[in-house]
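Presented below, as structure tokens, is a lone chain in the form predicted alone.
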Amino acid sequence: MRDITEEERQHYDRHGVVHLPGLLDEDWIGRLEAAFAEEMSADQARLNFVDFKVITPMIKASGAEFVTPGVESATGRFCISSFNWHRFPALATLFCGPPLPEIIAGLMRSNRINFYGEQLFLKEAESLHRTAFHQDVPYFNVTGDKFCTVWIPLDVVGVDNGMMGYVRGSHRWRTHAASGFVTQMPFPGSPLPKLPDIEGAEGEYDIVYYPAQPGDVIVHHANTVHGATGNSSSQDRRAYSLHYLGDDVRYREREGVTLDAGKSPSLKNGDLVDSAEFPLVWASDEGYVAPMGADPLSSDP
């Protein structure tokens, strides 16, 4: 495991987004993909599906448009499993142990490391949609500037198979509210305004796209806009998102939030996050915290 440089710690200060190729080993990433397989495998039941020959006549009864033009009838589905790490052991191990929260705290300037969850991605072959641009902040109970996203794929991406893409700098534009992820549609009940059509003007604004491979890492600030293309290849492209939390967040539970994994029933609005849900895993004074009772250090995948 490499250590990230200054540069890298300043380019994410800047523009809200860091690409840091070659940052876990092979090792890593073979217990991650065994741990994508088994969750995969163990419980089909939790796992949301989104067929788009399902959902097309819903979105369009609902008023909404799709993000991607000339995709109306396109099949292919998209799944994501959100906050399983307690029912997974080598989740827990891989992603509250090391080496991600302390090169993240790292990155961040925090001195403390909280977990917040992690969520499985899978972009099917032949699924053509693309990913609206969204930002992560407004899904998500918690306040703060040192908050942010992991992103790690288990694939080769390219632009062909759902690449992500970032507005450079987004990360300190006001938050604006959750939408559905092939539409711009707003959640309902959401206080927050919709954000602009970034999709029918990308001209208009700093993108850049990041092709990777297994090993890489982009991380994100939990409040820069961004979005993924469509999987127009014929290879399933997986990836998990992680969500660390630093040492300025706290608890704040939002109007028109959906997920209820993303809440706990012991903080109050304005609470440090040091709950069963999003435990303490590193401390720059303690090291790594095994959290749940769970022992992050153990070499057991």
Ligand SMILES: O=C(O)CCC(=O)C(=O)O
The other form holds:
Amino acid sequence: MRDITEEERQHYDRHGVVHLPGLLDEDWIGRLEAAFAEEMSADQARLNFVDFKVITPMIKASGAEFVTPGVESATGRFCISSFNWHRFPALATLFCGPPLPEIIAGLMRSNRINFYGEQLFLKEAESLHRTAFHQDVPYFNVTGDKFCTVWIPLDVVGVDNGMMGYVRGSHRWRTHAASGFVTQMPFPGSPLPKLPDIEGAEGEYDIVYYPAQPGDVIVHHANTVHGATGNSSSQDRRAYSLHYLGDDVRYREREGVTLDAGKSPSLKNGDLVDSAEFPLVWASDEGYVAPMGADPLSSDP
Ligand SMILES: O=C(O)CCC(=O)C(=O)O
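Switching conditions: you have the form predicted alone, so give me the form predicted in complex with this ligand.
Whole complex next, starting from this chain.
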């Protein structure tokens, strides 16, 4: 495991994204792989789990079009499992313990780090779905500048199997409406504007795609516009995204789009985000802090 450099920190500030090659060691990645397998073999009806094949009829009934043409006949699944870390002690240990929270504190120049939650992304072989360009902010019940997403691949990733792309500098854009991940159509009820058609005009934007491999992480500011290519290869592409909050982040419930798992019964709009749902995990004066409200960690998947 290594520290980040000043150059990497400045790159994040300037572009809203930084690729950190070789940050995590084999042991950490091996434990995350085991946790991924455990989550995928759990009873998905008890998780916040979406398989886009299953919800395709619903997406089509809403009038939305997929950003990837011809995807309905693709054989593989694209699945997202969100905010289930408290059901899997292995995930809690990896995401709330060393080394990521302290590294992220350094990157965002924050004295404290709270954990908002994680998402598992599985693009099975020949799943084809592009991840539509989007910003993360509108999906989350928080607001603030020190808010980032850490994307961790568990497979070698290139252009044909779900490579992540980022619009450089878009962390300073205004925030646009959340969409359904595989379509550009905004969720109904969002007061925010629709993102432009970036998939249809990639050449007009300053987009950087990063090939990546296990051990690398890519950190983006939560307002940075990003998406991913489809998986036309014969290998699955597995990844986790982690969402960390720094010391300027405040609670703000948004209309319509967020999962119940991203809400707090104890926080009011404007409160600093620190609660059992979004626990403090690292502080400059205390080091690593076991998540508050540890009880939910013991519940079964
Ligand atoms: O892995 C993907 O395809 C998308 C990931 C993503 O959108 C995110 O981490 O916010």
